[in-house]
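As structure tokens, one chain now follows by itself in the form predicted on its own.
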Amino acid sequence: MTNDLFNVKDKVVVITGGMGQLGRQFSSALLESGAKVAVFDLNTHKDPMQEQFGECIGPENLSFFPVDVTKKETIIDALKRVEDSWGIPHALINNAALDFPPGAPVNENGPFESYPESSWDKIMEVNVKGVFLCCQVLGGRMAEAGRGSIINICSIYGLVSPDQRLYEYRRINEQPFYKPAAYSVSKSALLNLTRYLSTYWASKNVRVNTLTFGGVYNHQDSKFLEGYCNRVPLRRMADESEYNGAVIFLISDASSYMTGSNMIIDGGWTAL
């Protein structure tokens, strides 16, 4: 009973972002599971992909597709192309986003008073708008099936500020930081997207959620690490496997009844 309530075998996930950190380790957990996996992003140089599925996964359960989630009509292509092999989506994951980490150019990390407006509109292009265009476009197909399940990937900072102390040690070494806004504003507006679509949606059976994560660890720098861990109750970062049951949980029938909802996941950071 309990294996086949959390039973996501031979459903087909649309995941954007597929390449990246997170986008690959839901790609793993859910062909694993049984799932049918279509990867949309800019970047399908499926070499690393290959490197971590193996040989044996084959365009029977994994597909690659070039897409721009700001261009409407590269989604609607690679969806047509989807449908084409697997039928209507069951799920889609709106993993792919922008933001700018420690490492990005200075102009990027500098004061909010001089803030690159281009920086600004590129994010909230690829943020907000990307997912807005893939739910329009997948979304609106799901509703024309009956069912489906929406994942808006949201971030802490899309419910509280950053904690702009975490990188007081790069501007005493005169390398100004400091966590830009245009992320976590863009975070922030998927939660009334989410909201806004679960009820618009609920009876065509088309559930959407949204699942806010903590900071993953991917080699960040030892300072940066301290002050982060020492911040978050649980004493670490997530580990980059550790989102991968929400996902599936909320792709099936275990979430049957959970939609309009934001699934927190962040070792504790926002309880504080």
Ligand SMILES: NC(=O)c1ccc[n+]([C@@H]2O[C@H](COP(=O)([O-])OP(=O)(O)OC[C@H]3O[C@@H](n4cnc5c(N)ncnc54)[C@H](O)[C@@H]3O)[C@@H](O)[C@H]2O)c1
Given for the second form:
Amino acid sequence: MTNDLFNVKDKVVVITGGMGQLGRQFSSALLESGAKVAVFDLNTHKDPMQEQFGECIGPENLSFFPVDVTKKETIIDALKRVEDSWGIPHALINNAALDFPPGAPVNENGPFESYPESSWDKIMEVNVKGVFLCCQVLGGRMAEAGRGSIINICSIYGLVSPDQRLYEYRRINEQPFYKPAAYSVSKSALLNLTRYLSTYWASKNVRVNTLTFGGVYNHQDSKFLEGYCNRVPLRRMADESEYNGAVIFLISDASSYMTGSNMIIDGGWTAL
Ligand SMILES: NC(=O)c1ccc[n+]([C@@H]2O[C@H](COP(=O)([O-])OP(=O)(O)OC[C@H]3O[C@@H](n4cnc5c(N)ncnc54)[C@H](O)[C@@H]3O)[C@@H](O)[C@H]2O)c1
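Give me the form predicted in complex with the named molecule now, not the form predicted on its own.
Starting with the chain above, the whole complex follows.
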């Protein structure tokens, strides 16, 4: 009974940015649950992915497509190829994004007053326009098919301001380092794109939800880790596999009455 409720077997799922840290986790969890996974990414070298999944997953359920989410023609082309093999996708995870982690170069993380216009444009292009285009192309086809689930990946920094005190340790040697506004603004934009599309496509049975994540452990600097973990109620960063359950829930029928929502998984960060 429970297995049926969360069943994603044979669902065709497109994951943008599927070669990244979380994208691989989602792919892996979905493949293990019997879904067919199409990875849309700039970088589609298969080797690391094959290494991760080993021999247990048949290649017939996993495909890679070179896609730049800011280029509509690459999305259309990849979708056509997915449809030729597997039919119209059941789910789209808009996961590709640009971010600048705590160890990123200072020039991309300077003060707001001098934050480069070109960096702002680059982040908006991928994190907002990229999601818009993927929703337009893939969501449009799902609406025609009369079913679908779209998951837009957001961040706590799209809900609340980054805590700039966590980056104080980088503001040494007169190097100003701040978490930039662009990332926060780009992720906030997805919250209302989600709400907009959830009502727009409600009659077509395409559900659209946001998943908001807290920070994921990825060998960050010990000073950053100390500050972050002290700030978050669960006292640790997320493990990279801890968001897989929510993804499966949102794709499966277990979430059939859920649309236009934002599910927050952040160890309690935004509860404070
Ligand atoms: N890792 C975290 O701590 C964290 C926290 C909160 C939210 N998130 C969100 O989760 C998602 C995944 O994060 P991640 O840490 O796995 O990121 P990542 O940097 O490891 O992976 C991002 C992937 O997106 C791809 N990509 C970038 N630009 C693209 C483009 N134009 N077209 C196609 N693909 C493109 C990259 O090649 C990469 O494979 C992002 O939306 C991120 O904002 C991450």
